[in-house]
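Next comes just one chain, in structure tokens: the form predicted alone.
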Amino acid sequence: MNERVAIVGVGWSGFRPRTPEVSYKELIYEAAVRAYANAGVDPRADVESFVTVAEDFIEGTSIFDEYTPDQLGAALKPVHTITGDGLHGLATAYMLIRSGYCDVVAVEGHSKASNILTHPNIVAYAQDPVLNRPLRLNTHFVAGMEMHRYLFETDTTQEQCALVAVKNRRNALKNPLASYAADLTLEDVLNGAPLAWPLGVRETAEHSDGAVVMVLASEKKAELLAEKPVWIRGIGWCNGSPSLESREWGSVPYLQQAAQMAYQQAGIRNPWNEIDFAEIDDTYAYKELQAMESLGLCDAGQAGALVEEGATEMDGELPVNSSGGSLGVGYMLEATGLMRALEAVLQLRGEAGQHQIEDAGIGLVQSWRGVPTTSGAVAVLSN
């Protein structure tokens, strides 16, 4: 059994609203080549297993792991798909190594969202087929209902949610991978086009194409491969029911359980004081506030005030989504969790460029699979 697991190589490609000049396979290949070069490994000789995160409905093909070996250099090697977010794939690779089954594993996630013509119709299949789907509830409508309930239960204001969009899109101005950077004012967000009351268009992440590949290794291999390994100190997940009738609307208990699992492994007792930065879900601006509270970074109803005070700015007490998050970088379907983990790795290596956080030592990464799921994952990374 391997006691510690590290991320020893990362690679990425795309990160643009549209990539008509390349296929998803070419995006994956480019990211994989960079990741293997970064890790100093040959996938054919050194990588023992491969994990891809994908949803067959989104991809348009079933048994999707049959479509990834070639571009990953994984021919005749173990490859399997995790029908979940990128952090679920990272957790799978982590377990393959911790169990002693493998020493080196590669994880891949990608988005070719610009190819999907009817995304709302596809994700509607995630809704309960008997009670919910016949109502034709748009995913943004469901998010608007959740936002309304969250505001009601916590006394959070629409202005505080809008400030998240202002902060994240402004942070994205310093991130060369971000597609939706903007210098917005609070009034710009509040007076922008409505989407599903009280949710506005500018508080909603837009899709982006791209791919991320990560190479994980056991401690003995990491010491040989990486000058600056990033250690996975803890990782947790929780998947609840997607039913709209049986869920909590103002809070996210599945995220609380995932965080508790990751914190226990990492030995984190006071997240606000022990974590240096966080890359967390902001598919919708209110979700960042909801996530902060569920992750134990603050009490219920306090996240909005922390954003107002500037505590989550890049130079604040706990920078949150210094990359720009999904609002600034773009929402990359199942690769979104890996996109956040990529940002954490770059921060912990001191390679984040203009948006580098000073003295970044421990990072928190969190993901959510989107409406209508109650499915999330949390990882604690350190250098």
Second form
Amino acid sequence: MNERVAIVGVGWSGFRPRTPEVSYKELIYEAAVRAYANAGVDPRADVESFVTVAEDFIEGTSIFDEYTPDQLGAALKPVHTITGDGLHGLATAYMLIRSGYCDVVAVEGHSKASNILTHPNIVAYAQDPVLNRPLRLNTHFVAGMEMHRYLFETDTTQEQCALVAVKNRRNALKNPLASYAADLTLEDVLNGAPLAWPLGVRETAEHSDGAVVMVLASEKKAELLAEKPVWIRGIGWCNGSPSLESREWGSVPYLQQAAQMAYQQAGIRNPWNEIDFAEIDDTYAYKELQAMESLGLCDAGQAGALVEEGATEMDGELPVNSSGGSLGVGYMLEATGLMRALEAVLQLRGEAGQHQIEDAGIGLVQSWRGVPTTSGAVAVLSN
Amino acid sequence: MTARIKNFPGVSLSEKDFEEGKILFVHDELKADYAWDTGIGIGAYLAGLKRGVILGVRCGHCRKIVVPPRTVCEWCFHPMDEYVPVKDTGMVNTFSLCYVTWDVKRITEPEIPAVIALDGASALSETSVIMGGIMHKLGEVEPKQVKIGTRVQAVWKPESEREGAITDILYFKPI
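With the form predicted alone already on screen, would you show the form predicted together with its partner chain?
Then the entire complex follows, led off by the chain already shown.
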């Protein structure tokens, strides 16, 4: 058994709306080289196991795990691919080390969203084929309905949701990796085209291409490899009811459960006071508010007011999505959770440059797999 | 039926039951279109094929010449950017005789998929039978005549018809 597990190296590539000059393998390779150099490891000699996250329909290749080893230096090594978010991959790598089975594990997630020509169709294939798909609705409708019920139950306003988009895209101005940085007013966001009312287009994250690779190590290896290890203090995940007919629409209990799992491991009792910053789901602007409440950062219906007061701004009491989030950086499919974890690692190392938060000691990371899923994964990281 | 049971109880289903809507089911089909960026390594390979050249790439660290070319050596993880033409002749590493087509039709004259170890590309190691090469089909040959080790050469499409695709080579034929 290894008691503690650290992230000892991070690497990334792309983070742009399109990356026509490289194949997905080359995109992943660039991120992997950076991560291994950052950790000071040779993947052929030092990394014992590799975890990747990908979804066959997204990749356009059945049994996609066959397509991951070479560009990671993982040929003839233990490799497996999870059809989950990057944080699920991080949790798997954590368990491989925590169990004592490995000391050094690499995790990879990527997005080549620009190569998917019929993405709305692919997402629609996540709808139930017998009960929901025959209605032929663009899958964003699930977000529109969830947002509507969330506003109805909590008295949160459309303006408060739109402020999340203003904040995150403005934060992205200071993040050189972000693709969708913009200085927008509340009116700019509200005046955007409707997507699935009450949800607007400008409250919906756009896709980015990119790859993120991380190297994790046991405490004894981390001490040798990293000057500034970032510890995984807790990690949890949970899925809710898949049924659109019978799920909770106004709240996301699966996220509360995932957070409890992570908090219990990390010994977090009062998240608002103990956590210094959060990188959480903002695939749609309202999701950030809903996530703040489900993660126990505030009570139900309180997140909107906190955003209005500026409490979640870069210089606020608890900065949320200092990276710019998915709204500012871009939505990166399965790599989304790792994109958020990357920001947390940079913050905790003090390497976040212009968007560095002062005295960042404990970071909260959370991810969601997008409509129509009810999946939540949460990690607590510290320096 | 079995020795003891002449007729199983119940009513068996027929195609007609489905057609008449007695058996309920939902049909849907996938609309999944992709345009894969070929990137640096495979992009160079396809551009080479268009010119009638098979490109490999040389690993400066472990000195293999790898076909198809890629930007990282799978074996030693060093970057590779030294593109070299290899010959369009080689040797059958392995092959199969396929009597069922891509879209599942039975055929009497088999298709012959083969991996061809190209002249100029390296063996993985002295003890390995896996070699850098090209995955293609064989043609102009009696299926029964093909052997592992048969010498073959590429038959190219006319230059004006090549489009930078693996199908710019029609097939390999014995020499």
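Numbering follows the first chain given and starts at 1. Being a predicted model, the structure only gives us computed values, none of them experimental. Residues that one form lacks are left out of the comparison. Definition used throughout: the rigid core is the maximal C-alpha set that superposes within 1.5 Å between two forms.
Asker: Considering only residues present in both forms, which runs of at least 3 consecutive residues have all C-alphas displaced by 2 Å or more between these two forms after core superposition?
Answerer: 240-242 is the lone stretch that moves between these two forms.
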